[in-house]
Amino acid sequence: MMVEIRALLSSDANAVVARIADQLANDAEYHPLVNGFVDRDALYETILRAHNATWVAYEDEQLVGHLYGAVLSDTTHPRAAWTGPDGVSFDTEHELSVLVERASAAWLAADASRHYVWVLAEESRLDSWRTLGYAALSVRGVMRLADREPRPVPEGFTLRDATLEDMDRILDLDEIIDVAQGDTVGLGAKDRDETRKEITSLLDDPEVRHFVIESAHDVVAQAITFLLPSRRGSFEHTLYLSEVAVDPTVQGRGVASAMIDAILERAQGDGFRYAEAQWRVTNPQADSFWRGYGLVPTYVRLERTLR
């Protein structure tokens, strides 16, 4: 039978909701750190609002797949289309292929140059996308805070909140992250000024905590945390960890693990139940650290250049 691809209609919404709910439930059964809960009524309304960016696949009058891709843009990156874990379903690789082909034409018409999609960290699911030319870009990892093993901050190191007086050292640590992710050029003066503005804004944000580790009156490590916004596939009460960096002079001494553990101990006392982080596949040091700390990959972000 030939697969028919068309834009989503309101009459498709209930069937798409059912497919998403079933898929997330199966994902959660396969991976216990994936949240399989779906508010079907809210999802139904979301799908209706996103009908212009959603395509459905029918075969023999049966819904066999769907694909949603939001074209986003900002001031620093080219336009790109984004698909979350709930934004795609398919029964066979052929249906995925024709859905991507149809959607890519619309994304290109909207001046998008790349497509990013979050896929369950399961080889057969990832292989379906790799066949279409997608490659891994980053990993999302999760852990239950009840599973962590407490580690004290090493003697001579102190965890505290960052202040504006720490700015220069924070910028240095940000450069360490960029280089580790594959940016061998580092930050230019203009980029450093922009980063300074962003960090200043974060320090003023009551929803964000910017931690540093101090040793001998020098900042040698940092981490930024905030409550993860509600999103399908992730649990409520999840603390998001980002911008974790340790100065090379103290790496290998357990500083990063102790810093994260002290942060998570506080978070657990504040009612958080899970921690989540994201890291680039081009940063093997981060991959080794997060997996070794106890975060388990749940989703992989894949990318492909549109053509």
Ligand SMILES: CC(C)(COP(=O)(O)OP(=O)(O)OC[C@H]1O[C@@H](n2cnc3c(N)ncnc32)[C@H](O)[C@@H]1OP(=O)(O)O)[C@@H](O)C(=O)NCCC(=O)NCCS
Given for the second form:
Amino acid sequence: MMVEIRALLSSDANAVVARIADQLANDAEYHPLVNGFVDRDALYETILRAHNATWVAYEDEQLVGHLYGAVLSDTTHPRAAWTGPDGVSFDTEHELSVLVERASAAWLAADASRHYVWVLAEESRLDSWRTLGYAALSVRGVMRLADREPRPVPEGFTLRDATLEDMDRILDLDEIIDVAQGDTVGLGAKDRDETRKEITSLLDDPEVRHFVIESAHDVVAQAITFLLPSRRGSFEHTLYLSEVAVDPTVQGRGVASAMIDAILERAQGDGFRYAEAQWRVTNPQADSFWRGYGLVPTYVRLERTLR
Ligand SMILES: CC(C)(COP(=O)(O)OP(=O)(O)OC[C@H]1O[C@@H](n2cnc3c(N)ncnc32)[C@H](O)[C@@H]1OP(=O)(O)O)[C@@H](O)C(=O)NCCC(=O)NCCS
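Let's compare: the form predicted on its own is above, so bring in the form predicted together with this ligand.
Following is the full complex, with the preceding chain placed first.
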């Protein structure tokens, strides 16, 4: 059967909403840490606004798939097209491949060099994209705070809020993350002055908490946390954990586990119900740390080079 691709028309929006809502409901059933909630009216409006970045697939006059990809650029990424968990639906790999082919031509014309897509962490879904040349970049992991098993902070280590006086150690710890993530050259690499400015503004930001762990009057670990803004597939009341690093001299002694424990204990008291983090698939320390801690991958970010 011939699959036809065209730009989304307003008359397609209802059918696209129904496909997304069904898919998210299925995802949530498959994966209890995925939030399947969809506000259909809001989604309908979003889809209409995004009509010039959305393609739909028709077969036998039936809508059989859609693909949305916004072309964005920021300081850490080259110009790229981004697709979230609600940005794509398809019934067969053939439909996906013709949708991607059509959208890729438009993304290239808009000067994007890559396409990133968040895909449910489920092998057959991931395979559909791998077949098209996509490869995993990072993972989104989630845990329910009620499922936590508290452990005490190890002897001699204390958790406290970071201050400007910790700046030099924070910069050291940030470099440890850059090295672990392979961000020491190219676009990902930041210089210390730039990072210093970012940290100063984060320390000032009432929405963000910057924690450090102190041992023998030295800062040996850090983590940054904030309320995760609403996003498709994630739950409300989710604490986002970021910039987690432990000085190599004390790694492997339970410091990160205990730090995250203490942070999540407080977060639970503050009404948070979930925790989320993101890590690169190329960072084995982070991968085994977060999985071992209890975060379960919900979505995988895949990437394909467009040119
Ligand atoms: C990931 C990191 C924060 C873990 O800190 P840590 O204090 O060493 O972790 P813990 O001692 O609490 O270890 C808990 C688990 O993490 C995993 N882990 C820790 N170090 C590891 C290593 N070198 N290699 C593989 N797994 C490791 C293990 O599963 C370990 O469980 P186990 O002790 O039962 O074997 C630390 O290795 C680090 O700072 N890495 C560099 C920065 C980084 O990658 N940050 C994460 C960015 S998303």
